[in-house]
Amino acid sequence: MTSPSAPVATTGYPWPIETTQLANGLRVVVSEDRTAPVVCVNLWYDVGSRHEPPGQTGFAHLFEHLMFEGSQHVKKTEHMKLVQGNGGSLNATTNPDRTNYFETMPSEHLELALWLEADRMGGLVPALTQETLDNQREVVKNERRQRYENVPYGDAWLRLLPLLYPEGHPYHHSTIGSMEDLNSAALDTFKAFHQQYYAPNNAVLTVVGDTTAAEVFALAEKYFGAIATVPDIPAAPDGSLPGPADKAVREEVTAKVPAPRIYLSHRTYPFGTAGYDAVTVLSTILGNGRGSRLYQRLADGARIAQPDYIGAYGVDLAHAPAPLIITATAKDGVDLQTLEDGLAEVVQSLIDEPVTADELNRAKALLTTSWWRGVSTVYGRADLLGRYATQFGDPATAADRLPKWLAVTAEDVTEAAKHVLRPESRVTLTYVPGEPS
């Protein structure tokens, strides 16, 4: 078998880009393509669990639930019945630094989506009843339960982020945020919450596919231009850290678990940086596939990791130094210890060993795959265009990261290595099977 050749170097967004800014602050991000009669329609809000302020953790996530039960002009649950009764798809998601909501749909339905956005920014509101609020509460307690409580390892995340981040950091908390404060947050409280954040000044409506900057640009100004900015949205806490973490961390779960199964972390460097760039290219090497050291080693090799639950991946916070999250589970007869000290010597061997032209040159070919697939769809671009308008001012510097990551070279991946995945930084998560406690 002939080694994957060197992928070359791209300018990544072969797509026009165009935008404006209307008087209320609301940046518009336009990327023409004619390819198809579909259009996507993405509004990122710079809202996430990170701004959340003592007491209203959850807030963010569950407005992204209360978005879709109706606003001013729209009745409850009629958003999703116009969108998908005019042949198209939507969604939304929250993470800790945003909040999105995305349609897809036939160009010719493209005011309609606007529209329906248009309204739930400024007449969600007035729309927003006790009885709505009580019940989005039940679906996200019922959320927390099926994806978090009641699924084996389900609650990994949840302890992760305590042990990764010191109390009182923004991301210390998950976006599923804590019942309390949910349950105990007054009607008024959430009114507050999405007049303060929900604002044209603090979000990006991006639009790909098949239209034009101008009709884009005309309609935003019809359907959001009169919305009021909001003066004096808070900043978000400052998520800054010295640098990796200088004492080792752990915690043992006995849980209803199917095997032993450990996570080790570390924090690395913010989204977008040329550390993270390294980080991204060295967990791929790690963690990504069959290739991957991890794989190849305790998988195929020792055989003490089942080979479908391992792996290595960055989670792409923006606002802090990110998390890398290293993973395995153990065979049938393999006791937790084993697989512990099995993961951390390939861990180890990214410093120890250098990382060779084959793994380096498959690691860029995979990501170069990730990428073009994640921009193969107007959904993908809109959101991609959102992100960099957000979160680094610039939608055209999207551009940027696949040339990036192409530049990592395998001395780069030794360094990030040396830093980030020191022992004594490493926050070390391992479930055995039993009875909880």
The other form holds:
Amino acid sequence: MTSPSAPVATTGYPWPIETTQLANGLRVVVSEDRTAPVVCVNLWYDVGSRHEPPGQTGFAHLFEHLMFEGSQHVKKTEHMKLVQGNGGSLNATTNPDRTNYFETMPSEHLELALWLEADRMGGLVPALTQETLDNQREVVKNERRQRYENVPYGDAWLRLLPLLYPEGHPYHHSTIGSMEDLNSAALDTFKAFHQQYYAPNNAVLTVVGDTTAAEVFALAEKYFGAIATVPDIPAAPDGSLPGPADKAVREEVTAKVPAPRIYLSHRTYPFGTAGYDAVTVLSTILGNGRGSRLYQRLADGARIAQPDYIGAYGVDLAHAPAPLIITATAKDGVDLQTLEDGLAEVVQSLIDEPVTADELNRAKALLTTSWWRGVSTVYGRADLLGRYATQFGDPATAADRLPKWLAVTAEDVTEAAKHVLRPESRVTLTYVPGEPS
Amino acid sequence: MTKTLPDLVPDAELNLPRERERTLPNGLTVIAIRRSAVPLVEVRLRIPFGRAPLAPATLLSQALFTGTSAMNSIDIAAELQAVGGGLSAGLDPDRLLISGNALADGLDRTLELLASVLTDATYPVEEVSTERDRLVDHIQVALSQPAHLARVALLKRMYGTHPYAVQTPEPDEIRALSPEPLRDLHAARVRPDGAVLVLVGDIDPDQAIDTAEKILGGWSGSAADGSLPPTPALETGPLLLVDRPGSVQSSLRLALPALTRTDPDYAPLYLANLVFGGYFSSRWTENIREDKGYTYGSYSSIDHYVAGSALVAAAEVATEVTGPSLLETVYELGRIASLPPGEEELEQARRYALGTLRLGMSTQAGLAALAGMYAGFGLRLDHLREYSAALSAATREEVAAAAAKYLAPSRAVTVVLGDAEKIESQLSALTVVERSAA
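If the structure you just shared is the form predicted on its own, then what does the corresponding form predicted together with its partner chain look like?
Below: every chain and molecule of the assembly, starting with the one above.
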């Protein structure tokens, strides 16, 4: 057997990056790559569910839907038709931190994509109607049913957040929101929402692929240049927390599920910090693939967990200590307590048993592959640059993440484990099969 | 802001990457493509597996990487992870597909590990028992998922006694398996003759093929004939209602006949499907999502198997609007089958089809998937030249003719999974309903 050697990388972003800022505050990032005739246009708006006040959960995401329903010069459903009808693909996502919009196009249609994005940044409000809102409210309620309610364990994330973050914290509620709040969403609230947050000075426009910085800068000026700056955009509520939770909490759910399952979760560090880099390596060692400790000890060794449903991963949130989620599902005939004891023991091993060189190097090789897979597409690159520009002020710092992961030492992992994995700061969510009470 | 839509420009030509190919003396065909975007390589190996007995074949696909005479499963996984990669096997009714990726400088090591598994998999008793339990657990979890249950019911309804009708084994069939049938099946079917290996990434294609020949040249033997009879024609009949008490949504599934990729009418049918329900800007999505809000999403696509192709339309709709959703679905099928598409909507679908071909080929993984999938049907990437020309040339009349023939609602086989107590009367108002026995 060969012993794995640690991969090395001096940069995670070997492509050019050029930036500018328009007079209205819009930041523009361009990364040229001529290897394929495609281009991705990506917009990060610095608004997510963390900005939602009580009673308006789910509004940032429902608003994202409304952005596809027409704007000043684009009729309902036309946005989608113009992109797809010119060979492009598109989507948008909302999470607690931010909202992103993106389209990958054959590169000759770059200008069209920029025009569409500018039209909905500068001219959405006149096109918003009660009918559109009512329609998309139903679509989002169906999204909630399809993703969270109609599938076993589907609501775990919705349950974990309020256990992890205190009442009033910007991450306390989920992005999909509650049915009650969605039902009460009023049109004026959405108009105000757009006017408040969908401003050039609250966004980053990133273009990656078969184009040049000069071309993009000129088109950005042409289409976005006249959109007015919005002064005094209110910040989201403060997400800082004194440290890991000081009291363990648990929730036990009885539901129509095929087997007992456990989610353990801890607040760690914000995404982008050295502590979170160590947590990223830690979670790979703990739960990624057959070489991981959870797999080796619970699935292959003790045979108490189902091999397909073992995992440990961080959720990359930047504005407060981000969650680490560890999960396992009981094999047939194994009870919840046995599984929970086994899981706790493996988690504790990260504190008590030093990480070996082989474990560390394998984790780094896996992270290296996943990094390169992420930036193998123009979409992946554009979203990455938009993230670093929005969250850290400089897209070029994206290049540092991979080298920083590769610089994490075994001691760093143990230190992170000692800090974040203590049982007294743990959130435990369990599911057992049965009739819901 | 500039108010008017910029002039729409014509689409650029399709540029095909160069495929290098060699069939080795053992019958394995190796295809290599250079795409140096990132320092990775994608690996896809397709081994014909038609008519392989379902339960052992499924377990074999899960246990293939669990041991050789020199390594146990953890060794194999750790060795693959050490070059940043992983390989896994999956099964469909036509073939065993091994896929994965690695850091580009780990290609040799990855192929060595692949070769050792292909020529020396031992299916250790302990490991097979672990994989057996795992597969049983996995199937049991799937049996609680509405999308899986709807698919099981639909396949049975579509294919009757054809081998494609059942694609997931019963837990009990898996429980009964020992390693012996897996070893026998491996000896009989995991053979290079007729298999295709695709390598795409930051590689020198000729060198990669030489490497593959050196490492995989020792894999030998010919396989048993795996050809399948053509799929039967769809038999229409009552709507099949599968009960899932407490469901808050209903899974609506319709199957329709379709054509193979090389049929002269395939491009018109592909476009007709796009206009109906094959992409977000389709009529069906516009109707039941954007106009009525009955669903988060609906989608129809043409599924290709070696023994035949079929069109499947799927949507998860809110329980209380299950009947109205079926009504609109049948209406949209009837509309596309009875009236020619508009000029503009056809143009839009055409450009979407051509553009997504280009986007799909722009990444290593997309290119590997496309080249491998085509190779599985005896095609090469240059088929795209012919296919894109056919997409460009298809007329409204041809699209209307294909739709009339293949998208007619009278030819649909329909399955709905949901809370029968709440939806049966809604559905019975529209068509004859038969409850599933299960």
